[in-house]
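Presented as structure tokens, the chain that follows is alone, the form predicted on its own.
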Amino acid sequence: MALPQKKYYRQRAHSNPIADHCFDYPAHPDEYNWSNLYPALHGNSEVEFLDVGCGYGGLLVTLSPMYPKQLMLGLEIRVKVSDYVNDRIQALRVQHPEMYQNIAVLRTNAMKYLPNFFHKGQLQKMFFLYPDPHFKKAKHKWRIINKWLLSEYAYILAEQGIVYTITDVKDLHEWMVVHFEEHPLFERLSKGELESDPIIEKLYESTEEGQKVTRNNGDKYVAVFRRISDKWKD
């Protein structure tokens, strides 16, 4: 089974996350049948890594063999792009029967339905790689990182869970850093902590967008945050 070709799945880069779309979603996380996405799933395993706006699935494919015991899910709002990722995963599973069983993609709107799919404290890692910058000030409310959504991310993240962000837009990087640092349930990781994390280097080149930035000699800005305890510090 050959890997899909991106030229047959091209779609406009931007999608209005506020607009009404037709999505199926469960009323409660327990009502979703995950075996449809992970047919080799056994036991009560739950998704632990979540790539929000996964694009063409590069990060999922990169991390899958690194963390074979963790279920990973990519969320993508664009129809053709999510179709590509799904076809890519299916082809990889056929080519490598013992691999890539732990990754999947789901077309949904992460700004609306995350609590429908994930329990409180379920996720260990979340990724926001090259999110849409929505440059116009009037559209900043569409940015995937904002003070309201951060509380939702804190809800589905386990304590000590990690959020990874990278962008080539300095203004967006500063926006994300400010919002995370102002939120009481997140703290930024130190440079030393980043150096010891094997995932960090994968953020730069694993995605199509990251490779495009490299080709254009653009800058890349990384910021990583930890979900701290619900207990207020003295």
Ligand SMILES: C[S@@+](CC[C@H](N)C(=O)[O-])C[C@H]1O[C@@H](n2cnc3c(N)ncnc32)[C@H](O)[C@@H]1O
Contents of the next structure:
Amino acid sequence: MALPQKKYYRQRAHSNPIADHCFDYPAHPDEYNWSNLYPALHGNSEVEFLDVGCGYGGLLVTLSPMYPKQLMLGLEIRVKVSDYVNDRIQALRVQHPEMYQNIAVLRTNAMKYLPNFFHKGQLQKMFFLYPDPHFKKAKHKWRIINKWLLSEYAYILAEQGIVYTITDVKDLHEWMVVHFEEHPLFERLSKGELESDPIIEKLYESTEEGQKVTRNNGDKYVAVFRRISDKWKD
Amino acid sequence: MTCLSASQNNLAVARGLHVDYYNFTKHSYLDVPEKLNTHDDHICDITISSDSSYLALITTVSKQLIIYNLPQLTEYKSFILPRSASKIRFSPNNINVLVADKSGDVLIYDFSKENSGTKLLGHLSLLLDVLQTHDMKYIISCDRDEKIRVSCYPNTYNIQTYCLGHKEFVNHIEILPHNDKYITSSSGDGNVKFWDYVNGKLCYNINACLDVDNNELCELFSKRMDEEGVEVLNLPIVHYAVTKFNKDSSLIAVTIHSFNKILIYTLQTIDNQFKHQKEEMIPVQKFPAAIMFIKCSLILYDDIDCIVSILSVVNSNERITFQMDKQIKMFEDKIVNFNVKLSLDAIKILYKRKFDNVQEYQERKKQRIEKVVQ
Ligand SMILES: C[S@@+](CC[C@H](N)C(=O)[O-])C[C@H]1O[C@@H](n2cnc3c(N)ncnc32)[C@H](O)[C@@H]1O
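Form predicted in complex with the ligand, following the form predicted on its own:
The next block holds the full complex; its first chain is the one shown before.
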């Protein structure tokens, strides 16, 4: 089985994440049958790593052999792009029996349906790699990071869970940092803490978007955050 | 959209930009200032505080939130909302008003202050109801996307949980009157659900649309919605009201789309075990525009003839029934020109029109692959 060719899966860059689309989602996370996505591995384990807006899936493919025991899921809103990732994973599983069983992709709108798929505190890691910048002020509400969505991400993340972000757009980097730092359920990791994490170096070039930025000699800004417990006392 | 509110000894009905406030001896009228020259501006929600000291209302086009003193009916505070709202509710201590709006935001207004109005939380879906628990610790909101969200208060950035399981929009939520550990909800999926809201656990379900003793109604509605590209399997619940009956049970009133009977249930919880019983189906001439309970009296409002009916409970040994107690003509000595929109049609916009771009893509892909094989 050959790897899929990207030329058949190209699609317009942006789709409106706020409009209604045809998405299938379970009414409750318990109703979702994960064994379709992880036929070889699914048993008692749940998805722990989530790549939000995974694009062509490069991060999943890189992390899969590094964490063979963890289930990882990519979320992608575009029909063709998510189908490409799916075909890519199926082909990899055939070419490398026993491998790539822990990664899968799901087409959904991550801004709307996360609580339908994941329980409170289920995730250990979330990734936002090169998210769409939505430069215009009027489109800022489409940004995948904002004050209100961070509450949803905090809800599905375990305490001490980690959020990784990288972008080539300085303004978006600053926007993400401000929103995470202002949110009481997140704190930023220091430079020192990043050094010991083997995932950090993979953020730069695992994905197709990261490789494109390298080709164009673009800058890359990394920021990583930890989900902390609520300090609120009444 | 609710055009009726009542507490122990007063009731208020809204029509267009006008309110008839009745204290069971006399009617007083109130006219909301016309801010714009639009004819469709109207009051879309009205509510009386639990201590009967305030009346609050919101308008559709001019987006006003106005709080009046009761019983004088003098204006106390007014605000302009940032976005069109669907529902307002007083906080349990009656010092704030919670606003649920159509863009998915919940706002809080402290009406003792001038420039109040703070966003507490946001869904990415039209909100239909909001409430605060009696202990003030949680704000609960529900939306067009089948979701009920439980947020901590005042730290609303912390989502306690979601109550998930409805299959269509959730149009009403209430604290279970006889046991405030639970909330109850109604939905376009025709079901009433009961939840342990701190843990987001579904405790009990009443499939109310199964009690509609006329199958044609559902077929008719499905057909009409099908023409609009929406697949509907059950008749939606339109109105929902609950009240405490005794220490172990609550009385529930439900209206179902196009069904001219009011379904009455009792819901009992003994040692956290839920049980329900259908008590009565009250036939009505016209589908009511609003229903509610005051203690164990059921209030119905007919907005075509502007009649409020009060039915009181008759508790014979075995079954609970309702009996007409009195009828009150509203807006009798005031002419109000306003075309009431059928609440039965309003519900249609809450369904999501689904367009499927996946199937078409898969078809084309199949053709491409077949071509290569040939
Ligand atoms: C610029 S690309 C980056 C893709 C990938 N992370 C990479 O680094 O190559 C952003 C991706 O996020 C997807 N996306 C945008 N909004 C989304 C949403 N609400 N839910 C899921 N995916 C989304 C887009 O379709 C797009 O593929």
